[in-house]
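The chain below stands alone, shown as structure tokens; this is the form predicted alone.
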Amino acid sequence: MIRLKFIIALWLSFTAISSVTGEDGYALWLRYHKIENKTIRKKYASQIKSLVILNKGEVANTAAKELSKGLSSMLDTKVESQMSLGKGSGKIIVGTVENAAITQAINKNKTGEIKNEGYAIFSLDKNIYIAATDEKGLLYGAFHFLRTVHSGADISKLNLLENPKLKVRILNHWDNMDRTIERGYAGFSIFNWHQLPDYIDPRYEDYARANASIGINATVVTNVNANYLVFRPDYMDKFAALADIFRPYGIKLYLTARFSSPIELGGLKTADPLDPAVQQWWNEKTKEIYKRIPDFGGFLVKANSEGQPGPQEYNRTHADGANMLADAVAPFGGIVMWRAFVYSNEEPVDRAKQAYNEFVPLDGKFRKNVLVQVKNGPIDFQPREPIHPLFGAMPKTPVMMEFQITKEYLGQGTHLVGLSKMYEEVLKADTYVKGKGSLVAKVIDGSLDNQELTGMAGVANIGNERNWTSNLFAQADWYAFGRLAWDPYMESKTIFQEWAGLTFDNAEVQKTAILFLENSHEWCVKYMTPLGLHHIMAANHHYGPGPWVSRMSRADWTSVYYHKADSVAVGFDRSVTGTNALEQYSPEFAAQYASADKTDLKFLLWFHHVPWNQKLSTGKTLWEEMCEEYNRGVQGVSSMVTDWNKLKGKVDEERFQQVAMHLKIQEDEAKWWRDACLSYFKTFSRQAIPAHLPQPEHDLKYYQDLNYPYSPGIRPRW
């Protein structure tokens, strides 16, 4: 009897573990749970009786597999795919325009133009069509239809047309060959180079599937601080194995190219891009890659930045270097993405001006298959930055966006920060380069300057932790990047609603999740870098506050370089009385920030050196407002802690605890940021923190002495 009880208890424990791990976050937004509302499920079952796939390619087969799996799971009944159209209604008919039945349906429905990788989903004669010009469009349409069914929407009158507004929608991994990830906070790299190409982790396919589901069509799987080993034959075999897995999901593989590879791997004495031997080395290496990977996308390059080798070592320009590689991949349809994150060895007056100064003179000198990849702001992925001045400044050159999904400066692996709001703020910012309405989104989608080649890159936030991103809500940032890369005009609220609906089943949990994602970025900015403060994090690992950082090998790596606090004022003067960085923007844009009195408070200290006792539009002095802002950020996080704890029992226990524990860490660290920064800045303002606000728990020295040598994501030093 005792033995029987033990067996039953053991079985129950395994059942409990199984049910919990089923909701550990691994499934991301692709959970495909059974629709609990019986009425809706029954209605769908009557409308979806069979699945007809008219194409036979490997990407179309993936679309068929996803539709069959997703619909069968959500409707709790087997939905098989078939190749024959047959007669009758209640079919999901999937095919490209080369099929007569699809063309006839499109004409009858009067569907607009379906472009490359785009799709139409429409109801016609009691059937539903997913139509496209190519098989990638079928796959993206399949995922869209599955999202629609999951939402419980009416599918009897569908009439959707979706075309991607950007051609290259690429995830940038900063993964190193030893599986560490620079600025990675979710474990080690998912790519096991030691075991590839012979051992294929099933996670590789799950990764490709997740990316395809949100429209990502490309990936570069190694760090921009590149390693020449990627071009060694045995490593190219490893990349080829990954490319074979990604291909059925419509994803192209790209590689980061170390500019000095002809020396380090090829044995040449130079990497001068105008040297015929160097050009020949790259041409031959490129042919070797395409022999293994016929659909290889091309190269991503970081050069002459942070110690990386580049063409300037040979008195050549960025265009010279990019064009050499572009010529190598051009015969195969490849492209080069050349990063504009550069700053010279000579310390500048204002680092924010350097990329503009180096690249604008090169406008129109790059090959047609070169994209200049520009970070959203002119410094380095700060919690908030004004838009980069290069957007709109190079009308003859395709310029692509680079966002950071991993939270190097936004709480790293623990803080809940909805990045879509930040992305949206940047994309909808007006450059005014061609008058009002010259949005950043119009620059990168090519519509402002009639550019054909377009793209958006996102620095990946995933690792080998079971739920991919460590913080469950960080999955929303990956999701948001994909959706905005497809359509940079999308509203964040729509994205948050989609993700929350796909991730949680309970309506109250969904509502709370949306609230968190809508407000958390603003709260993070307030408890880290309010009023336009920037680059005041700790050195090297960038974990936690460090406004006192002053001893680095370069002045522009320190915090004091950026905030310039003294006994009178604080902030970086980028107006005409300072570095005049505003001159790099259009006159209309610059006019918004030319005067401290008229500058939006969120960028005040970015553009101006403001007296501590200066009265602001809020009626408070700068010092008082800074203290209030830091506290508002903490209060925002505390409200998330309270609101999430109310949801216990309304979301599965494992994911509930994941979020609850991370929110507690975030609350503690928000207080740390507030107390450390105000303790430091009050030594300059020479004023007390207002009595009605919380006071720091420790003195300044305590915060300055905190030390975290093994924080994750530190850049390797070799």
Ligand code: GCW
The other form holds:
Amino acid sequence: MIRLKFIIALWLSFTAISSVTGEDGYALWLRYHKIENKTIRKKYASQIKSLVILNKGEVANTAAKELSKGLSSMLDTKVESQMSLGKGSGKIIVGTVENAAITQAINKNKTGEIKNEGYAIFSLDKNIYIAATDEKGLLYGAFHFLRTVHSGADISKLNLLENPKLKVRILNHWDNMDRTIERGYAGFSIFNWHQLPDYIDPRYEDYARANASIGINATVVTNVNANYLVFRPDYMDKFAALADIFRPYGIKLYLTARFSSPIELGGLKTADPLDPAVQQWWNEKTKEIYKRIPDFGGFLVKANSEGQPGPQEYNRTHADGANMLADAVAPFGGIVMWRAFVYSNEEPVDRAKQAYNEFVPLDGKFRKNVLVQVKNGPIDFQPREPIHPLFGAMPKTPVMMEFQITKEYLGQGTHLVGLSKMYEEVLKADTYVKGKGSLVAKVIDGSLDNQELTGMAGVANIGNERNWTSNLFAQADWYAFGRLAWDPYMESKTIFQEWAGLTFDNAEVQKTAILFLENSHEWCVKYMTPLGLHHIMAANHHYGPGPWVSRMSRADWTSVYYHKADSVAVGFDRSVTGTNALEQYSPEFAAQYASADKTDLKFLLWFHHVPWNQKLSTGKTLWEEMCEEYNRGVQGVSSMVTDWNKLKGKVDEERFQQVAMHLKIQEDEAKWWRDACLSYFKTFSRQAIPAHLPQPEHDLKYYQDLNYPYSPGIRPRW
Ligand code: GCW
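Show the form predicted together with this ligand, please, because up to now only the form predicted alone has appeared in this conversation.
To see the whole picture, the full complex is given below, headed by that same chain.
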């Protein structure tokens, strides 16, 4: 009996340890393990004797809680927060400028202007100050300080000022109310609508905390393919319960608005945005929401796109629709994010050109509290796209970025593909609209056209799987999104160092992780869509290759529409001889891609229809280069398999295995992409795959016959 009790006690203590250390990935980058290096830990302990929080609000309270928890754990000694300043040194003093002690310190330190949500951290008179203008700044400063301590850096001479470059740093959840997630690959939605508002899953708070730790200050919890039930009172109560949990973490809740809700829920005959009864309906609904959620952020809308209802059904414009909702939220300080992801099969125009055609004429016609939300590229989150021509083309309208964090087209739940480099490539791309240096980042942060309202949205990759994101390394994409939304000029290298440092303890593991994050996007592009190929994945679920897809309800959902392979050439001619999509960019931008021989190979087949036998700058023909590229992509993945396996024993076993198993899947699937695509394109090039390269294991029909009816993340049909 005693023995049994002992065993149970032992078992309990083990499970307690494993849930505390969270080495199944649940703890994300917030592990805050005890600092192993004794010298560093002791030094910190002598520099951090007490923690003083001068503000009393709920967000400051969160900052206090985080600092106390994080520091206590890393220093292995209880660091409790107190509210009175007291005497002596060795204090971490946290407060906003309303406190005299903070203003005095700021003046003495000659800290520059701390803007909304920004913070300064500096050492002064043997104390360390975390100072801000508002409490959210304190929270972000607290997380920054924790990162610094975690990294083992010297904290005796800290002096930094961080202001967020974008105002709305927001996740977009494509989560449905039945808990499926459109394009979600990490399980079901973490939001349990059925049990809300009475059952509060502790995960909601962990979610808010993770977001706050990387500067995310907003979230849209419902799918852009929206459900009118969002506006039913019982559902509004559910959202209010979530908003209450998010608020202490500085996170505002937003909702998607289905344009036809006044008909479906309100019983009106129309959803015409100029109809007073419709406007009245939205005004009333908005009031009901604000009654429950006083700091409600506003609406995100997908309209007249992929079957979603919108103002054009009433011969009204996107601006008419957006403005109606903007007027409804304006009295409460809310905003509307109106998506520019529009294209129509009926339009005989290159899909890549349609959003620009529709939105540019509306420049200047949107209310002040409307942001036009534009995807990074003109088609749809492909492994690589040139920048969307709308960046820089609507100088009188705030334009925000939409990135996809979930990997709809980049290996979904299993492939290790670091997205930060892709985001960086887009943000640092030059639009040239106002001469050299007119970076996309400058459009987004409002500096190019003097915009006040700015933002970046990321389509969330989070689900209810234990480690949140399925592939452990996909946590790095969530992390990178948050950091880039805070500062779109940040370098991926820095982001990777931060994330790897926080996620893994062993230096060799960190180094390898950084190497993977640096290179994996490029490898993925190569094994899926090299040389500017795009949209050649399998239909509907988009899992795996499908360059042969030719019969769909609409042509612009097929692969053949995009690659245009024939016996002579392959690629989409978007130059003057083709659809001239290049005309939508500034002349300097367009000039880079005007002729095939000058075009960067990354975008060759995006902009040009190129003969299979064309000699490229590499000295190889297009066909040969395509074969090489596909193979290089596979080799990259194989190198990750080898490199990761060398780390066995250097990283905790559970996370080691998670990554190892996913890498194996990725390696097999990279080969699948290569072999399927080359087998298919070979039927056009009518040339063999060079003999020194691996040959496909199967014939084309085999690849074409593969099917995956239960592939996750598929768009629901209702
Ligand atoms: O990427 C495509 C997806 C759709 C998605 C759409 C959009 C939410 O395949 O599932 O719908 O884009 O961005 O609206």
